[in-house]
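Taking the form predicted on its own, here's one chain by itself in structure tokens.
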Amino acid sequence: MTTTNATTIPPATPSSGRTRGGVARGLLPPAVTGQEWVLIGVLAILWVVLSLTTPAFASSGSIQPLLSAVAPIALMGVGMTMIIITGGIDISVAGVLMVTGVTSAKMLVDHDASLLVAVLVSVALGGLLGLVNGLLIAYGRVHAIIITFGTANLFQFVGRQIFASKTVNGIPSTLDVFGRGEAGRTLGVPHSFVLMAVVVAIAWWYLRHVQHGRHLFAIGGDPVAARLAGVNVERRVLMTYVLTGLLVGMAAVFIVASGTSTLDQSIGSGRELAVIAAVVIGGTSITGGRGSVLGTVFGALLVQTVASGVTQLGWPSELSDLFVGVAIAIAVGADLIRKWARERA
């Protein structure tokens, strides 16, 4: 019987059993991969070093904002992880974030929307924009980076039109439950981080134990073979982009809630790079076929820890980008070495 590691799905054989759709379940990957253990170790070392060099880092006044900042990045990273596992990518998330963020803010300011309405509008709009990406990529058969580069500019244009060259002022406290104040925390833990953790747990279970989730790995490994095995490749790919749009819409609510009463056009600036960095550092293969949402959370924690540490140490902010860039290069290099080793085996 062919076995599997954390990166691939084995072919179906009589001894391994065949599931609906022709893709075998195979052996489950370990609950925590080697890459994730490495990230846990690096994070532990960083937190210890920063706590010793800047005692304020270990205070609740530092940790709580850090967790609040991690929540939207990791939440968007869940969808991005699934997309990259299938061999795609979405660089339009910053544009989607801009559109959903300003729309939810204006719903609160101009229409006195309730918490539920603001959240539903943001999430639904994000899902709709994700649907646009998914349809063009899955059924238009155009590479994801080309489509999402185009829609990134389109969505940013739409966002700027909604802003109308003005900031959104006087945002009410409706979203405080997801904010940084006392209303946004329980036992000191931000509600946004808790909700993100719940989504990550569901996504982890889906990718690990649900047949459709396992199909995503098969598509990233070899979409032709997956299609021949009975996997509806187009539908699965479409689903990943819609899901990412939904999660970006929720992340936009977190970001609006954690800010001030004013929102400007920088809401989505650079967010796509932070999300992709978290996913890649977390161990998801940029070539597809392997990945973990748990690793993405650790990647997001690492990125935000570096940013917070650089700020508290009083170092130039450019060093944060340098450290994250080095981490990405190491992660991609390690992935390429693993791929080369598997091909040689």
Contents of the next structure:
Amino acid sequence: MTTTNATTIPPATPSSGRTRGGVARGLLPPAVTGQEWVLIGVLAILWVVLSLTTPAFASSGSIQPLLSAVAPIALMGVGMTMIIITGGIDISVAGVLMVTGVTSAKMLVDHDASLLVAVLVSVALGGLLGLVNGLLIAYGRVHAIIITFGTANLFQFVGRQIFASKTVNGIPSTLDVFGRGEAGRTLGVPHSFVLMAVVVAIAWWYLRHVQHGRHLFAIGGDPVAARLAGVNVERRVLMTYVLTGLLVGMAAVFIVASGTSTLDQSIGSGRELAVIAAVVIGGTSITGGRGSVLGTVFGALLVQTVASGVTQLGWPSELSDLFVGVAIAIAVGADLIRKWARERA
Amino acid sequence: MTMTPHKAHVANLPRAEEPSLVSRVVKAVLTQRIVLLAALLVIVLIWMSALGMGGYLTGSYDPDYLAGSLIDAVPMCMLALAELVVIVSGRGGIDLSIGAIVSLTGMIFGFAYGRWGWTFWLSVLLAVVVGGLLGAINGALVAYMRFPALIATLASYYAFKSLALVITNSIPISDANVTKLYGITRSIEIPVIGSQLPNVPIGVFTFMVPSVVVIWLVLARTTYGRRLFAIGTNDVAAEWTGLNVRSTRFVAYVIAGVIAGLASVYITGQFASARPDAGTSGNGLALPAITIAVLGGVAITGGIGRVAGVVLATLLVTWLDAGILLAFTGNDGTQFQLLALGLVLIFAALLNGLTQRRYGGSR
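Okay, that one was the form predicted on its own. Can I see the form predicted in complex with its partner chain too?
Let's see the whole complex now, leading with the same chain.
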């Protein structure tokens, strides 16, 4: 849809007529949006306050686990951001996480799988489950929330069957390269965080400068208009769910790697809401059409910083969820106020 | 979301002049969710009974067992009704926080009844008032501040869940008073005709039936109910007809909170203890409640939903689950319940999509 706009702009305004990746420049949102600047500010204040009040916060022993914990949530958040931009949602993330996590853990224990095999199996399986979601949502013409509620149950069933009512014990250290220990870091930065950052950078570029990426915004804004403008809505939507599945598969590897040698059935529980929380705190509009993966990363960082800060201040750890709730309300409230101001202007 | 209604498709379908009985039945099953659910319910009951008589089940799937399994149906039905009211109110209405409200009101009820020495009725009243207040927070965010419901209730889910744990340091309240509450889930013989019938859990009469009747009356027989369906169907049109859209939607969330408060009393009785994670442990209570509401034919887009559908969906899920529990040994039963719930939900949703295209919608 945006390409049509670009070609209709008269050549008298050459700057706005220049395109990149088929998109007119003037139509792009700023590289770092207002919401993201606010999040960066809040994060900076939190980090300064926490390092002043708790001596342990600024140490590497505290920052490194924080980055390790952010990586899987932000990675899943990249896929979830794209889904929510198209106007969909995925509640089944926890189920996919369970299936891929337990499968890769079992591969390691029972079949002595290598790192590469475990990662590939986990990612491929995640993609397959994402394909199930995507096919049902894109071609079954049912609202995403209902389908993923259904598949969340199905995937949990599959995951528990693989668990066979037991924990997976004695997971070898094959995955340590993505883990929390010394083997999982280079120059002090966790590998999982670096990998996540690379994926985020690619996704940021894709959503901002690639035609297919822009299509996702068009679909979220108005699927009928997007179809009339020539967007293959079904295929784009299907792709976002498959991609999310792949990323959840990778996140499962991170989570198994950073856990102990025992994996239990709680691996996925509550994570679907944690991922959605990171996405909406990052400024992505739940009604579709607006959002960015950069915001999602800051959202995940904020949630994890709060959790880590609450623990180190010696407050009950259950309190961190209260702050997460308040953060969601403030982030979305700020977005609503800005929208209201835009409409008034 | 990404779908366009294929109206043109409908026009192209061949239409028989005089619909045959078969096509009328098919149409009834497809367009009337209640007929479909009733048919599924009968199939499940016959199928499970046949399995039971054939000796394939580990216990007997008889009326006594079915009646006993209603213990779990009571809170599920109530919370699904709460979701019905909220989802019908439209604009993406949903309440993810309903399980967290159950946790928090349950704890406050536990404090009042178990620790502060309040009487039972006063404590129940407190639970209901607190539930209503928590619902009002959701309602204010959604109706007045125009938050998307999914986000507002996600935020309050986190906040309420956390508060429920923090106010008791994650320790359940199991004082003598609270433990004795287990009595509210006992089974009783129905008077007069009861000797022929199995004993039914008393909660069905003290909690479930009153909630069902009240919600049905409110939705079907009051102007508030009409207004709720109006704003759920099209809130711009409702606004132009002079309805107070915001207060109507606000009240829907308060009603959901009140029901959750009432359900928390029953759930406290079921556990014989006020647990801070009563509504949020594992998958929580919100997701199953939403699932049952959707299965009961409540349209996620708002404006469509019937109490009878939700009740039938609750019975279907309860009795299907009860049968599955007998069909497998050990933990397998609870796992296959997940499979069944997922399949039934997806099947119902896909059928809705089909109905939409073939008959232009269902009721």
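Computed from a prediction, not measured in an experiment: that's the story for all the values here. Positions refer to the first chain, counted from 1. Rigid core here is just the name for the largest C-alpha set that superposes within 1.5 Å across the two forms.
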Threshold 2 Å Cα movement between these two forms for G325, core superposed: no
Per-residue Cα shift, L336, between these two forms [Å; core superposed]: 3.8
